[in-house]
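Only one chain is shown below, in structure tokens, and it's the form predicted alone.
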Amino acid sequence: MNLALSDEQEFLRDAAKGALARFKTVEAAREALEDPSRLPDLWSTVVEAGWTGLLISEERGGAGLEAFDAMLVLEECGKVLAPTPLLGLLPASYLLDRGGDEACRAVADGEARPTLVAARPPGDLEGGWTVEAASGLARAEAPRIAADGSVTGSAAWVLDAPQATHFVVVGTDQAGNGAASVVEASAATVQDATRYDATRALGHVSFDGAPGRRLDVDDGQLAAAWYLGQALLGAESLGTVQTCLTMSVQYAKERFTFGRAIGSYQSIKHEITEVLRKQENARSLAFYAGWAGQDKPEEFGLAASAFRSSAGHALDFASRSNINVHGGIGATWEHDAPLFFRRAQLNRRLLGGAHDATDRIAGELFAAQAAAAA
């Protein structure tokens, strides 16, 4: 395994950066909290930057890059809270392109704007294919899709549906196992669930008998989109986490309180530390999930759901202690540091949750240990 980043890596990551510096995202982050319209619209620097195309082959107009190189787009926009609307489309184009869909090149030119309905794939908890429900812990059953790919079913809290333009919807079929679907958004109902977090645009989408064209795609690339997700979010997590550090260190060097830097301060000191060890661990699976995506893609869903675990309990601690290093300032409407709280308690519920990919986690290694004891 490869820890160090390939020149064209550096590259991309470094143009993501750039390309995201143009906006004051953390600023509108703030001002959309009151107006929701006060977020720039990066729809057009996403196309332009060529992400939409990121997982699409080649062949279909797109760049032909792995799970790792999309992971490194989604890091720099959790840095500054970007708008972009990349953890849906993303393992939508995936399964596209594993389907061979026509939709491809419309998408990778950014003429479509799809999304991913994602349905968890079946696990030790729950034995079929499940989607977020509005409310409760509970899970609820995941659209049912008829032979000829007409939708019936709904989902909560999907991501970036409000400016979709078409669904890719995960699926069950007549048998129960898995499929997958397009449906053009105006054949579904979309009502907005945007909550305290003001950049992330969510939906409740509902389908009844929506007509859709069936994907061909198996149970692995459906599992493997859910966990595409999984480790994009961990991703994105995981630059919020950095920017959090940075604000806190920066300010452990500024403020002085019985003329000493408060950095100064055990407590202080330990606690910034310990944001630090959360993030190298959660850093040090990301580099795993990138490479079981690519190599061995039998680990991808341990990988990815470990990765995620790992980066949600750090955002969620490093989030908290940035408020904490500020002091009054930082509880206040005024400070940035709230903005990046929002994320963290928003980005630890989406998708199963990161208490869904920890148990995920522990299902993978007792069932890999009863098969050591068998």
The other form holds:
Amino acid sequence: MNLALSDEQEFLRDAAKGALARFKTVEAAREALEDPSRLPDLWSTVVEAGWTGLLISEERGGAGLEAFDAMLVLEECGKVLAPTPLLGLLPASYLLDRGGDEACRAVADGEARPTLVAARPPGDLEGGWTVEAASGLARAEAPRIAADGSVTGSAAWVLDAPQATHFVVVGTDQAGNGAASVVEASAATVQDATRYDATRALGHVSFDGAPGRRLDVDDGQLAAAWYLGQALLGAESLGTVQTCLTMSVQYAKERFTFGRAIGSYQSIKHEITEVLRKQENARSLAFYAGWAGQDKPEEFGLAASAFRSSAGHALDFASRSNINVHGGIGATWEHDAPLFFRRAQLNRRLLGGAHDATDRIAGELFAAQAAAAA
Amino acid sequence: MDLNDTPEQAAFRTNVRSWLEDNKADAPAASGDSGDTAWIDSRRAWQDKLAEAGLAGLTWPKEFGGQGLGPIEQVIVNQEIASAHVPGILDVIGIGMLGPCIIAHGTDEQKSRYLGPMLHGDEVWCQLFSEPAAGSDLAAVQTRAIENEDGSYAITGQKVWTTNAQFSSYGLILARTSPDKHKHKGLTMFIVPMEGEGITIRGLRQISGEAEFNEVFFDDFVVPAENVVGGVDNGWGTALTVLMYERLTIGLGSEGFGYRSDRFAEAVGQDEAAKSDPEVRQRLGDLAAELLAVRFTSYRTLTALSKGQIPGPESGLAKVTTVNAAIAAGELIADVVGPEALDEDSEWAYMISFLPGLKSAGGTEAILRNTIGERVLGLPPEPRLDKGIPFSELRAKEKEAVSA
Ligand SMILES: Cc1cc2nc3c(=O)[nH]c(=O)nc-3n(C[C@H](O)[C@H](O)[C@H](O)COP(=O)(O)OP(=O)(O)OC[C@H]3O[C@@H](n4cnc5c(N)ncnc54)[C@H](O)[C@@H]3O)c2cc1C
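Given the form predicted alone, corresponding form predicted together with its partner chain:
What follows is the entire complex, opening with the chain shown before.
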């Protein structure tokens, strides 16, 4: 029984913190709301740090690390709202690697910048593979992938779509089974959808018989790519929660009303402790997701969904609570709190939405029960 | 990150499992009424058997009959006992909290007299801390211990919510020896036998209708000076040791209560309509995530303990999470099943009735949040009106405030 980070993992985390500290990412997040060109370009940092190849095996030019290692990096990104493409890139690189694709080395070297067009795997209630719809509660059918690899269909709110060089599209083949294909960005139509949170590059993508290269991956690996996305989004959210908590605690010690620091009032103290409780629960589930990713693949779906759901709730709560604790100033652009709130608002609705991850927990538990009974 | 047993732990687990396999035919029913003497006696006998086999008091030092092992081995035993569907030890309070306090603060005579019978279930123990006017504010206990001329002490006062007092042989009691000192300074811990002249134990029924805890009245109940644990007027420090072990016992033991996501999901999943109801699924998903988190929180706690570190804030808040998630599970299951879930013979009625009290037991949610907010996050404490005043004057002030 040992959940401690290894020396290598601590190094990876500290190196990520150090690399990101060279940029004023939070300040840039505010400026970019008015002028997107003010965002620092972190791409070369991401490449130099070796993050593009984190999940690509060593024989294909990567570092051959595990989901948990990637989560450590995303957590650091989340702390400072760093605009990196990793949420879309890492799950894409995972599928490229599992499919033994020729592009792996170029991805690891930073010559290609793929992103995942993520499709949610079938659950205990719905049979098909689905993607984000542009609006509404219903999900959209995943793109169709022909035997020759060409892709037809569309998906909304695709992470890093505006800057990606390749799309790793998860969809269905003629028989309705899961399939994946690699499509060059120039063969797709991309509509920039970066809005409420300027640090989060998004796009609506459509393919009209776009030529692509089929990836030799099975349904389990396709599902794992979805859950990897959930785990990475959870990790990034967990990082953002920590910054909100630090800001709240600091202000609660400094701000005085009626002759007392506001942190001495129980309504403030207990609200902040609730952030801590939610944060620590999410952290515990990060270990679960990381451990399952590595040693218990049959539980990865449950663990990653639980982590995403819990970290999502934590961030929803923390970003609002941070504004409450700060009073009026917390609701203005004078302060950083709104930037974290914007991030939280968007995170909650990406990759299926937090409620969908919560639903998946129930689905996975019921499925495990049915499997045990069979 | 590795959740696998080391080769030694795996061998240990195998031994525990095969012992349980060989002996579980002798185990009593896992649940019963705490007023049923025959059942309690069978639980004592089972604890004795576990102790003989080295499956009780794992973390106690060998010289006191324990196994000198770590918290991980304790958790392995808990897990194996749970999966064998047999009850564990009867005296969780004694072995988990009061024994360790005696080991830390007791005299050699106390250790050799009391620890063995405690371990084997021959003498069950209870925790005589709370009083009608001292629960959260434990240092406000009013039970007096007055020194007699021969050096013995006469104890007078009332304790309440004393779990297991009805079949305990001994208790650790927190009493006031010096009312003229400040609240935290004039307290002393004593060992008291639970029978004799001047002690009355009265069952207190809980929501379920069972009386698992009691009121205990002391009226000039005499104990010898050798029963003091940890020094006269040092009782607060001694009590803190018990409270520390209490948090640890609760923190690492929640799965032992059966508060597990898979168990709750199974109950909900027996209803086909519930399985596809979006609201049921959200509620189940949320509470399952909380309970899965608690499981990994306990692994984090074990990781810290096995490295000789103090567990982080996550362990203090695990109780809040566990209790609230279990309450949510009880609500959900009863919503799905309907009123039948509340019938006495339902699997869920006891849990549903027990949980509101568990919110208070071992520290209320508000108190835990105060403690964590102040100790872990460093938030400023609330202003207090009880600092720097002798306890005797403080009581007078409180009375004034109420009558004003
Ligand atoms: C099932 C069960 C078993 C128990 N077993 C034992 C046992 O074996 N031995 C034993 O000694 N005791 C036992 N207890 C007692 C338990 O420790 C106390 O109930 C608990 O500490 C709360 O104290 P109280 O009941 O006096 O509530 P109070 O302290 O009166 O609290 C009442 C309410 O006020 C709130 N409150 C109090 N102070 C503050 C504050 N500073 N800030 C904010 N809110 C505050 C509390 O959170 C609570 O909601 C048991 C209780 C239960 C329910």
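Each form is matched to the other, and the largest set of C-alpha atoms that superpose within 1.5 Å is called the rigid core. Positions refer to the first chain, counted from 1. None of these values were measured; they are calculated from a predicted model.
Peer 1: Under a superposition restricted to the rigid core, does F366 display a Cα displacement of 2 angstroms or more between the two forms?
Peer 2: Shift at F366: 2 Å or more after core fit.
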